[in-house]
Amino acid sequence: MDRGWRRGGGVPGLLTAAARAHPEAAFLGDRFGTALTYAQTEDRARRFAAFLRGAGLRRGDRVAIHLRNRAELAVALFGTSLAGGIFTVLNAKLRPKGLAAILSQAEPSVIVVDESTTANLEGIDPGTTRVLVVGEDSWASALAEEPWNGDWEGFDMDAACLVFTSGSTGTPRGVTLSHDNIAYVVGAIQDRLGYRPGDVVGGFLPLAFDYGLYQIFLAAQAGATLFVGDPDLVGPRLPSILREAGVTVLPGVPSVYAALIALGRRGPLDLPRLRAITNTGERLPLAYIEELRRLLPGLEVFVMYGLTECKRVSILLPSEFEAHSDTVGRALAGTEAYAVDAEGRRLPPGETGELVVRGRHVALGYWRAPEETARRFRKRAPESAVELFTGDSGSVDAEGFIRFSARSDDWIKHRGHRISPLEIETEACQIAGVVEAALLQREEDDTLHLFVTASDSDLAPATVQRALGEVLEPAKIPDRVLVLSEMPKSINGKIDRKTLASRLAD
């Protein structure tokens, strides 16, 4: 029976379409010397799919991919999808305890590791899980299978991927994304970003981080090349690596751009091919944007706002920046974002409340967490779609531009005032010499502590406090400023606030 009307190409279709359109074009290159065209990537993905099907993988079974950033990661996830499985990419820097907590939830049938991550399985009972090691015989044997030449047999609303994030209790939770979620939002993001076939996308975010992961799909959608770099390469060597790889588009979190800015203040960056950067994770300070455009004339900066639960909410185009620099852009085409009050009632344009998102990019929910899913993913009437209640605060103006105020857990109460650390951090980054800033509260004595890194080794804490005193209300002035040589980072490249909090007792 012809069921084609009921399904699209899903995640495998992104690769298949690209391999048919430009089979010999370069798709993946990594620092280990692997270089794959689109045709070669699809061939290997089909071999891996054949192996999984022969090993008894059933529709909906999970495959965990626990690798360093490398080309084989993309092969494994496309092959898993083609075979009907659900893939989950797990950060290579997870320690055994954290890995075990995720594996106990995902219950994978297969886990793919490499020489850098194999040790993390020590002490973990694999049970019925089959372990493949990239670079060893088990992986080579899997890719020695004859390619499976069938069509994808799944459906658009099937679960395709689990992205594990920290839950409100600190326990990892898996955001469950469907094939339709991924395929739809990749197209909507591409409509705004405009990746090109000749682009080389710099992949220096962990591929376990959802925006790092999506670079695989965005590159495939455009027929571009993805240089699979590594987060550890974000440092003094980054400009030379970008030049050597010919990177034209650099996706990143603010810490990536802070590193570039610090290097640019010491000497010319010399990145003639870099045409655009895109930001995610945390809001990119206005001072960063202005300095990057000064250091790299003609650079296009795409400001974005999103959550793993829907991937992307909004994108501000470079052409919209001058008139709307205080916003994070408009909701993606075919989606909607608006603010509600405490009772869930839609607010008029311009009024601040909780941001709500609706559209085909809203995830299926949290993996095996029905209560948490019900709190965040709500269907308020039989005739309505599921809406994502983000927990983030902001407003949407009459033109649809979103003004982001704070993440759900960012607001702090200080001496009777409700304060957004983002506001203070943004002002701090405007101060000459400051590169990064993070504000924390010590609850025992209700004091504010601002951590900064600086390109000027002579920057004094008193200078920062004095500059902030000229633009902020007295209740928002940090009680203490600490200048660090380097800001601690999480495994996803964001500022590690837990590590900073441990220093508050110093």
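Residue numbers count along the first chain shown, from 1. Not measured: the values here are computed from a predicted model. Rigid core here is just the name for the largest C-alpha set that superposes within 1.5 Å across the two forms. First, how it differs from the form predicted together with the partner chain.
Remark: with the core as the superposition reference, the CA shift of P23 between these two forms stays below 2 Å.
Relative to the superposed core, H449 undergoes a Cα shift of 2 Å or more between these two forms. After superposing the rigid core, the Cα of I65 is displaced by less than 2 Å between these two forms.
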Second form
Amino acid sequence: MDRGWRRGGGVPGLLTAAARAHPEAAFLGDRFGTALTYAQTEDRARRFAAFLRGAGLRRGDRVAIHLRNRAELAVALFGTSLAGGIFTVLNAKLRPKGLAAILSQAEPSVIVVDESTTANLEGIDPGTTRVLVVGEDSWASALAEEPWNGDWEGFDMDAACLVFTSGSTGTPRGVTLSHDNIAYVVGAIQDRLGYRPGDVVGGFLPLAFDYGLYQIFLAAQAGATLFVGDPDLVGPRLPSILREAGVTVLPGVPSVYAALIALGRRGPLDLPRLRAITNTGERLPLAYIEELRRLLPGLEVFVMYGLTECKRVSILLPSEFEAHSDTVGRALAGTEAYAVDAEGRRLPPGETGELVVRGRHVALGYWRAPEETARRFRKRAPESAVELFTGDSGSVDAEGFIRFSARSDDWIKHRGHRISPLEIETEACQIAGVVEAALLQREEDDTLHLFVTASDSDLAPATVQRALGEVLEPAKIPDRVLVLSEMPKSINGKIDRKTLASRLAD
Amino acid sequence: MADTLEKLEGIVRPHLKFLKPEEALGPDRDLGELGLDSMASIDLLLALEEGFGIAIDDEQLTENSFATLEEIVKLVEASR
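Starting from the form predicted on its own, produce the coordinates for the form predicted together with the partner chain.
Entire complex below, previous chain first.
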């Protein structure tokens, strides 16, 4: 069997192998009417690679791709990889301040934007960064270059991609993934999920989010089609869109499935082609799974666990579900997950501790953040392999099934996305009139509640929400703001979150 | 029509998290800017169907159906 992850060839190899095997198969389709076969995608990626080489891009230079979900995003990332560069996909919903914080770390040579994101660059000094705008001449002329037909000059151990996500300090961190990390984990995920050549994968997660991004690679490896949707389409029209695109596999986070369930209350969903869903981000409640199976008979449900620092830890197969429904499955083939105690010693099966992961999927580290890298990516001894300390707690049973008990304290999961409470609190304290801020999540309905004290007693909650909307993307805006006359404190002066939590039900 | 609008506003308001309680909601205000995202639109769709005792056909739904109060009025009127 022809498998990219055994042959090597990194990210470019995923595309070029697929384009050789089935050049005329549909690869990408988006809601703007762009439809590309594998051969067409490779041709465009090679043109973009030629442009980048001509523009002086050297191996290891960064290309920032700041686009809404659309087919060109894949062209840009494959082209960057072919040219030996490192790509980073930046969420179209980022506000200028958040974008600037990431650009100052990534220092890209080129940034690709479109009509939905170009306004974000106003007020940012591009310096030596070249700006290309999809839909305008700058992008069109880059793709008018003669395709660069050389081999990929990079090497499997090179950094391929930076995925910016919430760090432990409130500053976004770029998880640095090598070509080998990506190619290996794509193969290992495919071993479990079994995407097929006729599949149409529904891409409704942001492509800046790692599991959204990986749908490009997973589809390529299987020779499947990726419908490049958008998170904004997870609304009232979702069933119609899934039907029209012929989606067979729907990767998502629990809120995507909650949307389907809510819409299923109105009448039959009528999605005969949808055969599987693959859940990530946070635990899919058992009640959701039962409801989805009732609404969509024969649906296969894959429960998974992971974190960007290794992409995927474990996948529970549908056939294992009945006997192990309280677990998130076993670690991927060729990788290992185990629990350790506070001193880092491996615990016996069934005992709960911090989950630690080893394998070729463990990232190189955080981009230009040596201290945070050393904290999570540890080498126990000079001669031992790197272990990824996830910060999550759980246990692993004798058969290798992982039971997950609590997320890391450094971030929370909100609608499947990793969010740093510290980042939101820090921004809130920048707002005129706000003195102190504490963000809490109400778990029952996954809503965010921001408690603030104010120097101005007339401070309106909606004023705080709107001000946060100027600097943070919508997913980070609290659902409710409560203005307190006094912030509860513990004896040592820290904000007393337990007392605040008791007020969440108010 | 005026009755519909008033009843409609009562149903829509709770789904707009950035709208201040005392703030007026005009027929052409951009509801997306007031916090009505795609997920909140689903809750609103269900609330409209229940509140008016109607079933809105999927064919009636467009990308703009929940853009403004005015658009929602059209949607509701077309389904009565």
